[in-house]
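Below sits a lone chain in structure tokens, taken as the form predicted alone.
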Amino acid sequence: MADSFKLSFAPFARLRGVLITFCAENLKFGSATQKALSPIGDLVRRAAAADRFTGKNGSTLDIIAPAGLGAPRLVVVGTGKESGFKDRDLVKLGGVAMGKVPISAAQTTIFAESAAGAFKSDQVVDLALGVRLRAYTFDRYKTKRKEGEERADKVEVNFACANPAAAERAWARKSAVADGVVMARDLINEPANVLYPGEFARRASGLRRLGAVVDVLDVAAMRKLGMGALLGVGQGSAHEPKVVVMRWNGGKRDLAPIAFIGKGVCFDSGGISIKPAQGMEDMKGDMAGAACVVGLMHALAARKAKVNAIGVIGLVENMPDGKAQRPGDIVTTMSGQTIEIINTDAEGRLVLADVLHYVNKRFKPRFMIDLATLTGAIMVALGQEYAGLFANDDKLAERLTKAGEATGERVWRMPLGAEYDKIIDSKFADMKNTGGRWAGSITAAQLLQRFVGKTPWAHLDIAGTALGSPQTDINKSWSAGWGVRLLDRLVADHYER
């Protein structure tokens, strides 16, 4: 999409292609919008009356070929009552606007103005972010299109605004986040025969172009480190596991880094404890946590964030080969702790156990946040509206919650407690990798907590939000690239100096 989609910023006088404007309730427009619409007189009011359109937030009025306007289509987007806009409100409005642009349209002009006046530059780029995310498609493997599905070869969306130069500067930063989300979506949407651990590692290594330092650990290196849990998951696959370490050093040299860890199971068959056939194809997305970390590291590097950040992803396939690990096996983790395998489909926590310990020991970070499509149990608890948040640090949990509210990528804190540890105690090893049906997402988090020591840590169970994502005004893809905007906001608000 990057090559065929372009955003630009220009003065209000310029008008090209489909025209999109905003209005408050009772059809109140800004002055620049009124001037632009003056050639068509009271056409908008007559059309609104006929369609019972009043300007309610998120509603739209679509007028095709308005005579005298010089645009093939006019779309009016309602903003509701005249009040302040939150960031996520503007992102949503941008998505609503882009959703009304025909896929065959090559050019669109969006008047970045509310009834109260022109949007400020940071508001314009929030609109632009919504437009960019809504415009995303993943159809690279389609060789034929049905009638009416033909897309323009190149699409340009122009924002008419009060200060184009300032908006352009602000977009340079915001576009880095948009690109990170798109990168995460692409990775998650790819089929597993294309995106296996080695290919995933190759794509993540592309961050070197932005100035990030990237190292890839192979099986020999992991064996030397003692990553028995991670290697156990991958031993049944023809594709060897990888661990990718991405470093962005944009902060003060002597300041400890912040760390993000992602589960990267490129395909999860369940292993010997094989999953049911129905829906197994979705397990190509069991690496969504790793995809988010790569997208986040791209965003931080591309916008030259003033922070030292580490992103580490454990990449494996979980397959039922003759060499695959079995229920009853016992593996020794890098930390020296042992885990009895009860169910080979509880594999993500094994990958994260070794990677969390590795990051903690090697980099001594200020905090660690891991992301994983870890349990179906979290979907039973929270559905697809919130990700599960588990944390050993109240301040980190609070900051994540606020960043979630600001971006719309919301988290809900779940409990941790010593009582749950009893459920995963093993008769034969230090712990077992699953405690059964009850409190499944909590016991998974309890296991992870045993590998973080005293370092502030948060675990995000994103099984419900990251793949098969809800269709929204800014996402019509199978994956929303969930988490990139949340964590970028967390970093921007609290950790850049």
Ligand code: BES
Given for the second form:
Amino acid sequence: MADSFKLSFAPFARLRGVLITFCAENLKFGSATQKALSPIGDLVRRAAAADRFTGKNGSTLDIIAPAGLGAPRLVVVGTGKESGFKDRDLVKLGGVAMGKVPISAAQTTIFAESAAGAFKSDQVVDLALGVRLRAYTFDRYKTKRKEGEERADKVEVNFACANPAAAERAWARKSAVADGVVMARDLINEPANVLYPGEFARRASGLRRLGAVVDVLDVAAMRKLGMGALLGVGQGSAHEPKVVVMRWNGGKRDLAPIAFIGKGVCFDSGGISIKPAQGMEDMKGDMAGAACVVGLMHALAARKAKVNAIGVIGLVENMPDGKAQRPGDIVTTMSGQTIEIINTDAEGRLVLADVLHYVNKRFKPRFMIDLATLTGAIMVALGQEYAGLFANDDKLAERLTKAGEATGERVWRMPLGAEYDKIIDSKFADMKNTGGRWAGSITAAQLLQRFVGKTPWAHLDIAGTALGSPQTDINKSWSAGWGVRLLDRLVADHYER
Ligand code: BES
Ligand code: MN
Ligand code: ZN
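The structure above corresponds to the form predicted alone; please give the structure of the form predicted in complex with this ligand next.
All chains and molecules follow, beginning with the one already shown.
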């Protein structure tokens, strides 16, 4: 993203830089847009005919230097229908619009109006969220730029809208979510030589600036708590593990918190059960669950959500080494249960076993939701469209599914059950850390379930959705920062007083 990216809101009259307008099928424009485009007569109609543009959802019409408009470029974005837009439709339209802004453009004006009339403030800021997410790039390690790819130093996108002051207020909340997504993307895209557990913990500690309480547990503290499973994963790395506890107390004083837990394996080499070289570089993103939790906590704190929420992330690096744990080792978890290590590459569940138990015991939360790039098997089952959802609570599962449909960050419920659970029984310990090839995502979830007690719990396996993300209208980055918008929506819809 350009160093300086600014969004602003102004009345419909104002017009600067590239102009972007919306229209519905059959070239139907809203009245403010019609007025703004009146100086160019039937140019849009003729250009649309020449380009067979009719206003289908997501389609665009580009008119360069339209005589009489005073804009270097006019872009018309089709909305398909005239009204009845879902949140995720608007975010997408914002992304489509931003995708048509040349990277060299310093100024853009977007007319926030559909064929049915001006967008409401909440809709305007959903467009703005899409603009912000589409504009994101991770280029901090690029020291050169190809010819023709020079970016403007300052990029300003101005929304012409019905009630700029109200939109400004709504953006104060929505931009908190946008910033949370951007933060998650940055953390996930960052390479593992830069972002190891200590550095991750430092960055998460930045949430203190927003009024969150952040504690970092070091190895000594974890030893005292008895987190033998998490420590076992980290023992082969030169970087010490950390657990970060983030608390946002925006709700009623005596109300138990809701809890989010993230897998934060800063690099997963597989350990002694080392992974093949092909694609191993992607394992810098094996902390995407933790990044999502930090992004979410940022969003909640920055928009001063009326909720008591805690975010806890287990940060480790999984490396082969003379000190690394071996297949056959048996570790004792904080809960007292023992786990036989069959494959050191099934490390995420070991980290989460201790963190889930710790959170449950210390905070007695209303629910726990964990996010983890846990299994390759979930990609076999669901690809990159849905995250796997496992839950011991139907209400929580239902709410997550609904929030997924609203935001477009969708989840698909998978089964749990005693028949699957017994697959991970071990000859030597209480359980083993893999159950073989069949139902790999489910047996991983079964292991987690052994550490959540009776607390309502949901596990999101995000191995397919968090990394190597599909290139969409709102994401052109390796990581989409998946899950921040989903969970922010869940909280906003159900857990704020
Ligand atoms: N981090 C991986 C899962 C993963 C794979 C995430 C690809 C994102 C992309 C996890 O730690 C892992 O290695 N899982 C193993 C488990 C197996 C050894 C039982 C897997 O899925 O192969
Ligand atoms: Mn692994
Ligand atoms: Zn892993």
